[in-house]
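The chain below stands alone and is given as structure tokens, in the form predicted on its own.
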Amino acid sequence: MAWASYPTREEVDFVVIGSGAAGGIMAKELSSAGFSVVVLEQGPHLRPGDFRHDEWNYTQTEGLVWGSRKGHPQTFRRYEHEKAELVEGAPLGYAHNVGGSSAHFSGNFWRLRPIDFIEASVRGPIAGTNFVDWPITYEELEPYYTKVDWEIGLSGVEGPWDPPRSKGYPCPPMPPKSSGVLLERAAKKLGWTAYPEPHAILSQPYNGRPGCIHCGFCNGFGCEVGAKSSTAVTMIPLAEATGKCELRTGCTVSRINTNEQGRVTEVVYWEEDGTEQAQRAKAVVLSANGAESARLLFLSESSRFPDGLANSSGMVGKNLMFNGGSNVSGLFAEPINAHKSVATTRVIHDFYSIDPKHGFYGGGGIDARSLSRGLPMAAAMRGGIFSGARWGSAYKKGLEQEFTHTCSFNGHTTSLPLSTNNVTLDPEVKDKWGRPALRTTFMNHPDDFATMKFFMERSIELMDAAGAIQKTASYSEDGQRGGVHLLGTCRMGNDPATSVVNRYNRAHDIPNLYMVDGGSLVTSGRGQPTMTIMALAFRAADHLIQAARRGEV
């Protein structure tokens, strides 16, 4: 069937802004249901054969993650009374290509657990935060988690700490790496349990795609064979095959227009050469990510919506959550070769929820990884961690040993929602299109710090139990300065006064506008949010299709 091509001045059923973890799913589900769909993506459509083991391009010159070098500057400050400073690179990290960051993520997929959705009621309020329950339960989302397993393509096995699931994984878990074996043995010594990490990466051929080739260029890189289960290889091809979905790349959205009745009518955007276009639509799905979606709502202000679209609550852009982290690196007498294959193969969830007796809120998981994402150039640039040498023969000898004889035990933890942690428009700095740059204001809550420190201490115990001969440990004790998990900025809720979208990701203020991405998360989870973003997208699409067929959109 020929791919769709729709005139901009004729109404399509849906415009989907963004083709990432959520947008790709929305496009596939809506077009498969028979609706006409236009997807606007500001980056290129990269196929598996386009990806390279080009460490310099991907990590230094913004090959996938655009920042100031590509005309997309960002600013950062700790507190709202401070002037935000221009930051080299991008405090808010995300890819610009079909599939979004799902094309280059590490593929670690954890479901949230039942406690995540009701934790505020169970634990009680936390002063100074917007910590509340979700408007949905795990049981409501579970069928859509399972849909992610089988339609996106996951590898794993049910572990001892897994929440209830209605079906197993379609592919077996990834084979263990030496770093995972070290973590598993160390955990056993301490009375904890490490089990196979679930991955959105195929361990064997599935749905016409090949299994992982264990190249080692995984975290931050696109998969050259298509084994990584991005929406670019799982959802977008199916959407286009319906003949109802048109994918437009190199298209940067400038605003969403509304009519006198307060309904969305069209999406205005620039083509790559600067030509301005406007696609008319019956409804819009905003899936640009937890930062760009908020910015676009602000940029779409009007006399009817002076504070930005869907922002009567004042919550757009607020409650930004990154997930916390900690790192303990260890040097071993024997080679570990943790740089090989996928990022990590074992995870510990014994501390998914920290006992309240410790006096702070938090929880998370610990996994085993290589230093510097297993990348040779990055390892060379940060060489001398254990040897102390920065040049000469001592540096070279130390680097040779550190690249092959080290691994890290990393904590992935909770991040509390605060109004003071937010994404807004910078009043001075502009991007290449003349739009206000994204301005991030962020300082961790004291419980975030306590949780990161707790996980660092547990990882130190694990590293000692694993037999490391030297170790270093750290966490962001001065506060995180950015992240790639962009959560909470268009939060879901039942009350329009305190949330942006309802339990089905529909804007409270605008009946034909949906926000479906990490911004809708109410709490941060424990460190790997993409699977939940995808499950919410499948759920939102299911209800949107039903509502559209009833004529309610």
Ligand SMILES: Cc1cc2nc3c(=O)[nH]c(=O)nc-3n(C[C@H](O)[C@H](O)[C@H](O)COP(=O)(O)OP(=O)(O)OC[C@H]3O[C@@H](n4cnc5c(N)ncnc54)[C@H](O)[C@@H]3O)c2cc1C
Second form
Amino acid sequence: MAWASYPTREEVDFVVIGSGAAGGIMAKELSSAGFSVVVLEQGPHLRPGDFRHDEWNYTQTEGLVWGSRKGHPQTFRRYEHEKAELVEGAPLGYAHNVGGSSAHFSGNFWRLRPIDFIEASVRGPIAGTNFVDWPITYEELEPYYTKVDWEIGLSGVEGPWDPPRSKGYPCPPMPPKSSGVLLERAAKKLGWTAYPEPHAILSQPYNGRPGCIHCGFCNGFGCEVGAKSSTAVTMIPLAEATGKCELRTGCTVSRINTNEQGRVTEVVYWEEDGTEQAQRAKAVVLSANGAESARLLFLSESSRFPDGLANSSGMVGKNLMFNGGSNVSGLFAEPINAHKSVATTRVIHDFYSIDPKHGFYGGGGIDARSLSRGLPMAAAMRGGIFSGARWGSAYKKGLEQEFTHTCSFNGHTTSLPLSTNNVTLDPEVKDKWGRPALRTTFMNHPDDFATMKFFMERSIELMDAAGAIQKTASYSEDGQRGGVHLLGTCRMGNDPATSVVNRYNRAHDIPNLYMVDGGSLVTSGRGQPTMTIMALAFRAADHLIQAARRGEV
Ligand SMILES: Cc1cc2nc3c(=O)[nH]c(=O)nc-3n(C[C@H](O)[C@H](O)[C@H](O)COP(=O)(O)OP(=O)(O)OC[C@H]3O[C@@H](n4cnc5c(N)ncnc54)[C@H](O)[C@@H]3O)c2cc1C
Ligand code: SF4
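And the form predicted together with the ligand, for comparison with the form predicted on its own?
Following is the full complex, with the preceding chain placed first.
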């Protein structure tokens, strides 16, 4: 089958902006349905053979996650009355390549549960927040979660409190690591239940891809064998094989143009050498993630849309949520070697919803991980939590212990949606293309803090029960300063006055514009949002294909 190639001045059926977790699915679904599709992706197309165990490149020099060093500065402030400061690295972190962050995520894949969609009604409103019910239910999304399981490729086994599912997992769970065994034993002592973590990683060969070889360079790294189920190795090859999808890499979208009728007409972008192009399209799917989609909508303002595209509600960029977290690290007398294999193999969901008697809203899960993404160098950079030494024999001794004898029990928790937590355009700092930089304004709600502390305390109990000889514990007491779960900034809802997209991810204001990525999540879930981002993408594609066939797009 010949690869598709479309002239820019010819109208294609769809342009998909971004080839990440959601964009990859949209490209595959739309092209498989026979539509002509152009995917515009700013990053390169890295194949499994391109990924290296190069901790310096990936963790220190912005190899995959671009920041100031790569000409993509970002600024941060706590409150809207403050001036945002330039921050080193990328507070809103994501991988710039085909597959987006699904290329280097750790692949922990939790479904939301029925309660997540109706929690505001059940729990009641929370003053000062935009905490509301979703416009859809778990039952409506369930078939699409199952599509993610089988089309993306998941490994797992039904957990004790899993929501109803129409089908099991295609692959058995990943084998337990010693950190997972420690968590499981500790949980048992305390009367809680640790069960196998579901993964978007193959535990055995599936769909023509090999199983995980447990290399240990997983979280933050691309998978050298293609066992990690990123859209780069699952959806994009299928999309290209239809002969209907053209993937253009190194193409950075600068704006989406609209006509006098308020419909999108074309997508303007720069090729790598700075040449400007514009691809005409009947409809546009914006899947640039919870940070970049909002930036593009702002940058696409016009006299008809002075506050940015699709922003009549004023909600674009608002309700930014990251998921909270806590960390309890433990030193053990015996080796654990938590750096091996995937990030985590056991998870506890006993506190999915914290009892309201505690006086605050929240919930989450706890899993067992390695301290420093399994990297000796990262441990060195931190000076070692337990030894404190950065040099000489004390450092060597500490490193020997820290790398092999430690693990952490991490809390992954809810974030509340607030108008004051948002992504906007920085008025002064520009990126290498001359576009205003992403500006983040973020301060956690008091309930987010209480939840993170609650999870830290449960993890301390677990670490003691696991037999750690030394431990440290922390959460973001001063507030989170960024994240890699970029959620809520184009929220879904039935009411155009309070939401950006409808229940099928279609912009309320513009009939031929869809926003399909982490931005559409209404609430944060308890962590690990990508399973839901992908299920929403399959559902949006289903609706879009039917609407397009009826001539309603
Ligand atoms: C290190 C790490 C670990 C993670 N681990 C997990 C995990 O275990 N479980 C989990 O559920 N989630 C995890 N996540 C989060 C997960 O990866 C994201 O939720 C998910 O990838 C978001 O999907 P998306 O489609 O919204 O955006 P992305 O996957 O970020 O895709 C957006 C794409 O759009 C492209 N793009 C952006 N702007 C433009 C533009 N102007 N022009 C052209 N292209 C553009 C980007 O380059 C990117 O490829 C992790 C993230 C990171 C960084
Ligand atoms: S641990 Fe497994 S899934 Fe992760 S990068 Fe290594 S081989 Fe790939």
